[in-house]
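In structure tokens, one chain follows: the form predicted on its own.
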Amino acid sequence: MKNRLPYIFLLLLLHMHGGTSAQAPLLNSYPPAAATVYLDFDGATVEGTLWNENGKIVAEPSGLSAATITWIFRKIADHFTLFNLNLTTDPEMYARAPIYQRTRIIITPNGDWYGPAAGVSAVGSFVWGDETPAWVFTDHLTNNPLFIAAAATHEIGHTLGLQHQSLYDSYGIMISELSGGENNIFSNEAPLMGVPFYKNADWIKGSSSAGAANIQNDTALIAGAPNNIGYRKNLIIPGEGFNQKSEAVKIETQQPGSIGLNSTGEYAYRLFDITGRLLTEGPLRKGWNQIQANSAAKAVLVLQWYSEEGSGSQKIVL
């Protein structure tokens, strides 16, 4: 077995307990997608992976209620609405997914077999094809659903090849491997691949733990090679449909350099080109908005909007 331990990244700390045991309801965020992330709340026996140096691991069920599991699932899925990726709690969906485009996140109370961490994953394991799971340990997250969702999203990011988003000083010296959004003095935002617990967290483009000059574009790496997930082509999520609203943001006019739209509420938005490069971002007011596209005369763009009320995305062809 290959020694992939140098590529393992952890999450963080915290302690406590709670919850009522229940089998996870069967949920899917985007069933048409082949690429799949399986959120396993039901317990598992793991053998024959890089985690099994000390033998078989028997992970207990999460002990969370069906309602709490559903809330956590939706919170995680909100972070992946841009991508052609299905989040599922259905083991059969995972079993049918391509072996080189899937991963399993085991959400379980106790991770003492590993150590004092809230989660652990192997970077890039999404494409390994060898059933290597990632882990979230809920006892170390005070069984707080918001923390569990953030930790799981962070670990999924690692399996998709992302490293930590880090904080550096003006000389390029690392202040903290895990950025908590300290440099965002005018916003309440933090990177999902940093410390995603205490601020509104999202994917960002910033300096990774590989060095201040190593700029990691989270969305581009998730969508691109070797994951080859790509971006979602339609606005409505078949099946669940809980985290996007077809009329929340409606494109009214589109032309090179400018997009006009109507918004039913107040959102933050990000505009990407099809490679995942961030073109512009800012707030959307309720009503009419004009966005400067800052792109080539002919382009395919992806508009993403989000708030506490929900999120959505739409492909735009200029």
Contents of the next structure:
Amino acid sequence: MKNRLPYIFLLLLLHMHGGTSAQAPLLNSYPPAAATVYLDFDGATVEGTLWNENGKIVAEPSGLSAATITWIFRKIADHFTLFNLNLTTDPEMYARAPIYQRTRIIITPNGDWYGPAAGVSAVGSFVWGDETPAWVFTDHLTNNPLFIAAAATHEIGHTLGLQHQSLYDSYGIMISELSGGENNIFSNEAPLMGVPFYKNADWIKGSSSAGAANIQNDTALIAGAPNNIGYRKNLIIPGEGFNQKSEAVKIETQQPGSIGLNSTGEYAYRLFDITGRLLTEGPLRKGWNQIQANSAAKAVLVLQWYSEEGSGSQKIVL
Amino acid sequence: MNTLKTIICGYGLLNSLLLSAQDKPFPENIPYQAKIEVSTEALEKLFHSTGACKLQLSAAFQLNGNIQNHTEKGPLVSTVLVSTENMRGAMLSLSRSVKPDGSIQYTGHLLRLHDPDGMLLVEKDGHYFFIRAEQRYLVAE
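Target state, the form predicted together with its partner chain; input state, the form predicted on its own:
Expanding to the full complex; the earlier chain stays at the top.
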């Protein structure tokens, strides 16, 4: 027994260090947006979708640490700062999003049920309304956070209707369905809808896999119909909301650590910091409410309120 | 002797060609036109079917399969998933939604993963059609 102690200790240490299968932290990239992409790191059981040719799929949790998930989330969110779209790790945010403006990306280790791919999506499924998820298979990406973020962004692009950005020769013959940015060897940039792993990847306007003459403007397609996401409003002025329930809650006092507001009805609220981290949530009753912000002395926060009748949100500068 | 070898080889080649022709992948083995019109009544029937289903979606398009599940996503949207038997196990996913103006809209697709082509349900002027589409435009990696 004495001889086994070091091994037991080692196993315990490895378990503690490798205790990475923590539940994903609740993150949101842009809570005011209704359109939502749910990055599901927590595993899922998928039934009743086009992926279920061979029955139920049990996707294991990603096994990534909270810090790694946060890093990946930020990396993906960086590519969507232009759009009126919330990326979230919070299943409740996904549940509340309009069914025709949401998708779920399941980030899971094993994709053997599908085959040797880093991920797969149904093109345009963001607006299908039938809960068809997209997939990222982390084992096929060597569990490299950079690759996982790039692959997830690529798959989100597909769900939003994007095809691959491809490489053609001067006669219009396809050289490669996935462009790695080879058309400019002096550039360190590659299309996100091509091979986004080895260079600085971004949305581009270029020849899609539908043909050399078929020019795909990634950002315009994401923002436009049928997704109807649009672009973010750069300036959100406190008190001037941007959707139908924006007048339902009026901020009266904004002090470090405390927000006083008047609500015209009964809502639930959620308070986020500017990075999208959920700080606190609870009910709002009709009339006067005081919310403890529990944040730094000076902070920029986003308050979201919602009920079955609608929702609204507002940026708050303390 | 050489003639015998040629005959045997030729026979073998012919046989393999015949066999491969019988085993064409989906959707080669369904009647294919540029577009197959399906009636909304036939689509609607699928939402009221359970278990095994045999449905003539159009004159050229019979669907035999099993309802895998039927899900209600709130009061306005329901989806049905059919695992086909006469289309090499391709999955038909069909959604039915009530639009804000009260009209009903169907969307759907008939796919078999890793096959070159699939079928997409599209609406034009109130009529629904299954059209064939390259699957890389429907499912992408």
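Take the two forms, superpose them, and find the largest set of C-alpha atoms that agree within 1.5 Å; that set is the rigid core. Nothing here was measured: the structure is a model prediction, and the numbers come from that model. Numbering follows the first chain given and starts at 1.
With the core superposed, Leu284 shows a C-alpha displacement of at least 2 Å between the two forms. Superposed on the core, the two forms differ at Glu266: its CA moves 2 Å or more between the two forms.
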